[in-house]
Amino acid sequence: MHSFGYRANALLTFAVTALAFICAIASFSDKFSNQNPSAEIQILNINRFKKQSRGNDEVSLTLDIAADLQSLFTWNTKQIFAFVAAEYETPKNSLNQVSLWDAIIPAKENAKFRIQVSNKYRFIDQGHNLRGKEFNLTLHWHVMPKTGKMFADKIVMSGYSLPDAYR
């Protein structure tokens, strides 16, 4: 006969090995639902385009967001962390990104949303590069499940430009 901890640890060993092979099979049955994210960015107004006395350019805008989540939640979805990013190129990167809003989005009754807002986060240039500058605003997301792995994406959102001349 075993003894009672070869019995316990037979069954702790069982249990744990169940429960994992549970959360692998929910976190593989995330990647059979459909999801259809869509997002809507317009710019409202230009508060502020001015250079700053150490010569940089910061740009204030007031922003129209409107987007719908919701199709990122499944059983396994604990909250999406969302982001608008400002995109553009300057001669010396070939990508610059700037966070202007984010928010946690914690159930899928908030994941549809529209909010008029002002740039959360100061969107700054290092030097003088955003005079007349085409820029994309995009939506990034980030599903964080209750197990399994995190997944990103994002609506890439085209056809923004900014003055040619400081406000």
The other form holds:
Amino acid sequence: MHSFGYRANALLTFAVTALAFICAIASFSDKFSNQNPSAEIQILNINRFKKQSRGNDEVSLTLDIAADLQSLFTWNTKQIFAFVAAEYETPKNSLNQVSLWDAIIPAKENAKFRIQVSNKYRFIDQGHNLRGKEFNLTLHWHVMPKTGKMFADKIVMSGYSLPDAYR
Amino acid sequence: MGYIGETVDSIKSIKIRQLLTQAVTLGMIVTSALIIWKALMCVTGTESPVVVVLSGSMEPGFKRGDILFLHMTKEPIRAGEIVVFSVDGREIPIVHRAIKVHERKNTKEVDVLTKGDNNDIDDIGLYAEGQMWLHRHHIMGRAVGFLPYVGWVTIIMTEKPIIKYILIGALGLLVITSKD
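Could you give the coordinates for the form predicted together with the partner chain, as opposed to the form predicted alone above?
What follows is the entire complex, opening with the chain shown before.
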């Protein structure tokens, strides 16, 4: 009952249980943070808008993205993955979400930023429905914790549209 | 002669009973672990409720050796979700983020393109020959939570199977030689 093996076993079990408990509490504490992120996106320029040889529309644009995600950081946050997606509807598809740009924000100081960037990923439609198309630009963020549950949320900005003719 | 024979018999019978008890106890431990695993599969709705991250393609968010908790609901797949999917021909599932989603109007079928956060290009190269999109049936679950470092045990046991045998051998020895 008092051999080394039994003591090591008891100690290990208790340590693992305590660690699991602490991780759960750390994750739970994320619920109490006050969060008010803000963002604003402007389309600076439509660089290219054409129909590919395969028949799908492709757009290349330059965006001005300004965001303040500092309030999303808690002591249990490892990083925030933020991305901007164009969301729109077409006759064939009820929802299309195309990610245009993303970034990993490793710390609170980097969470307030303003950048001008052209789309990192190609904005290609399934079909040729993009002329004159109205779409939303949504800033999504994914809070990845040091341990525990992940949270995701978004800000939807609507009112953007593509030109009526190819250029 | 008679009672020596009796003593020998009683010793033999004790040993057998003890052995049987220990075998049953071991069996109980193994089956209750299996029950818990299957129950987890039911609750989370996926075949593998817990997976170990094997590659560095999602760093710095998920490092090699972390474990991910998965959950699968009937909710539609949306961009930004971290999904676990398997590709025909590859046995190991991959955990990456959905960056493009196209959902059909009436059938609710969906085309998904994924990419690892730490990769420069999207996953088209990982899909099967000629496959451009993932569909609902490829996706096994969404990552909803994670624990760091815990998965190293599994990685070590898979990549150096000798350690697995040593561990099981030691455990077996402990069970057999323990007196209670």
